[in-house]
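As a starting point, one isolated chain is supplied in structure tokens, in the form predicted alone.
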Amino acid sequence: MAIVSAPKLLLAPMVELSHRALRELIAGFGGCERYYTEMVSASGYLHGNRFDQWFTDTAPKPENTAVQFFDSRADAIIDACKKLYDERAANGIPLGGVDLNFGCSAPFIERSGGGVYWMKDPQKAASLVAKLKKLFPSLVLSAKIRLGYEESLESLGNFCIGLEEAGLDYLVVHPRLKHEKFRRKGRWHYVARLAELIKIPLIGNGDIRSYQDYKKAMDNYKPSGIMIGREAARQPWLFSLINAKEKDAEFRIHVNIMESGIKMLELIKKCLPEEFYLSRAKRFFFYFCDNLSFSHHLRFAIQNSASMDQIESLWLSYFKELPADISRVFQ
């Protein structure tokens, strides 16, 4: 079942970033078609991790938000999906979908057999998809992958075809190998080749920092849609800007940077537990400070802050010294 049609914009699942507060901020600018949660440990969720009510919170758009599970065990992911499905049904909350994390290359995830390690066993991955689709035929089921451990279009293509034949609804590809970091440009030509190999929608992810990047990726590599990650924290209005520029190439958006930063602090305190305040605020401002003329000093000070009040004070003090940075126009 194809649930994504081109062009579509999706917010990537990101640790300490893809939480409700960021989704609320993005939605305030106009939003995107599909959101994701931070990745959730299936085993932790089954054991009642006390923070999972926030990790699995899909507001403000539950019908358009996927919960991403990671684990090394297929049975844990299946049981976690059952629990999530039943909880949402009991509370009358739409379940926008489940995403399978087959791409995380963080050492502790990969070493445990989760994330990208699934790409070593195509049959196991396809079997998980098939079991989930049999249990929940109406569930929107997606997966996010990388290119794997080595360059091989044949291996990559076979892995993706296996997921498609098992019933996956759409696939997201981050076109970097397991060991490659963000300093290296993604190998987007693999996105183009995979889009020719599979019939389900294929979403490209990585290196999209502007409307021009989006347009180039869509035109040159022909994905069904684009997923945006860290740039969504840097520019929460980017989805709206892209949508608007698709209709009017001359469109510009005027953003009050100072107010947007304060709004994010408010949303973090409104939407997340106190234990998350500092980590999520620091993570957000690490990227958001790039909108400022002199970002380095402020970013460093925020990363070393001891409280939310201190972050707010630092933020407001910056604009007292540099009022010209309060607002910017993006195009």
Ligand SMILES: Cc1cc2nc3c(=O)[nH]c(=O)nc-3n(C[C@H](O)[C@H](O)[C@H](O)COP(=O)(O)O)c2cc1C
The other form holds:
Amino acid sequence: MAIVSAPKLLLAPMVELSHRALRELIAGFGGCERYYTEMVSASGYLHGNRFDQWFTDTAPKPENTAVQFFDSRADAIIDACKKLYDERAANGIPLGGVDLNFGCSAPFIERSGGGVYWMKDPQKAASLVAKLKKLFPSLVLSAKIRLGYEESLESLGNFCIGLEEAGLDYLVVHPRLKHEKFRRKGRWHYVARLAELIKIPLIGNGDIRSYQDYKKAMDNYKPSGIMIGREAARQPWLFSLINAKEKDAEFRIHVNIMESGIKMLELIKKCLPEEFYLSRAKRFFFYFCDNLSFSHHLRFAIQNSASMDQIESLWLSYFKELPADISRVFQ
Ligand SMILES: Cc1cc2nc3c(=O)[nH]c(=O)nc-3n(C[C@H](O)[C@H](O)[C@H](O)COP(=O)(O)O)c2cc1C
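I have the form predicted alone already, so could you send the form predicted in complex with this ligand?
Okay, now the whole complex, with that chain kicking things off.
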């Protein structure tokens, strides 16, 4: 089943961030059209990792959440899809889709033949897509890519056309090369070129921090939609702000920053296993502290905290000293 209309706003897959607690927080502000899990090792999932239940949890919007798999082996990804498909059917939980990670450049993934390494072998990638579509015709299948190893519109275009012809439903492009870190801005003009080359929906991703960035990217590069990663942890309300500003450019949102932080701590404890509490809270506040006027000291203290209670108490103490930071208006 091809995706009927292209999703306009998507939450990016992010290790230790794109979990149920963040999706619940975002949904509480109004949500986005499509969510992702963090990347899940297909081989690990097949071997029964004890935390799989949480890695593949797609609540609160299972019908709109894709599970992202990474692996070097096509057969591992196919078997993982089968296992996921069967599990979901047995439990009556809709499977919102599967995303193929063809873009991760983390050295331990890339060197093992996973993530962006797939872009070296367009035929292997297209053949995986074709096999998955044959086995699971109704599955919404997407892939997330980078620009590859070097700038070449021709090889990038061929890679994407191969996926399209194999039956991919939509494609997400994070327009950086394999070795490029976040310091350099994404090469968004490639999104525009690819949008002209392929017919399936093309989603652009990278460096969107505001409604104004969103609008500029949509107007200048004409993707079907936009995926947001880090800024969704800084501003979990950003998707609803964008949606509202599309209808009324003067719209502003008043956010209680202090309460939102406390809400996230509660959600982490409600939705995730205890072993995840501290790492996930630290990862979230690393970004969320950017909403404060003087974030440096607090961010550092949270990163060195030994318990969730300590994080909560540090967070609340900050606002006792700086009550002006409790609420903020975003537009
Ligand atoms: C902490 C973190 C973890 C990430 N984990 C993943 C991942 O699991 N899978 C993936 O495809 N990309 C991952 N990415 C890349 C993001 O999905 C996204 O492509 C990138 O952050 C650029 O988008 P942004 O500028 O909106 O953050 C990760 C990025 C960050 C910052």
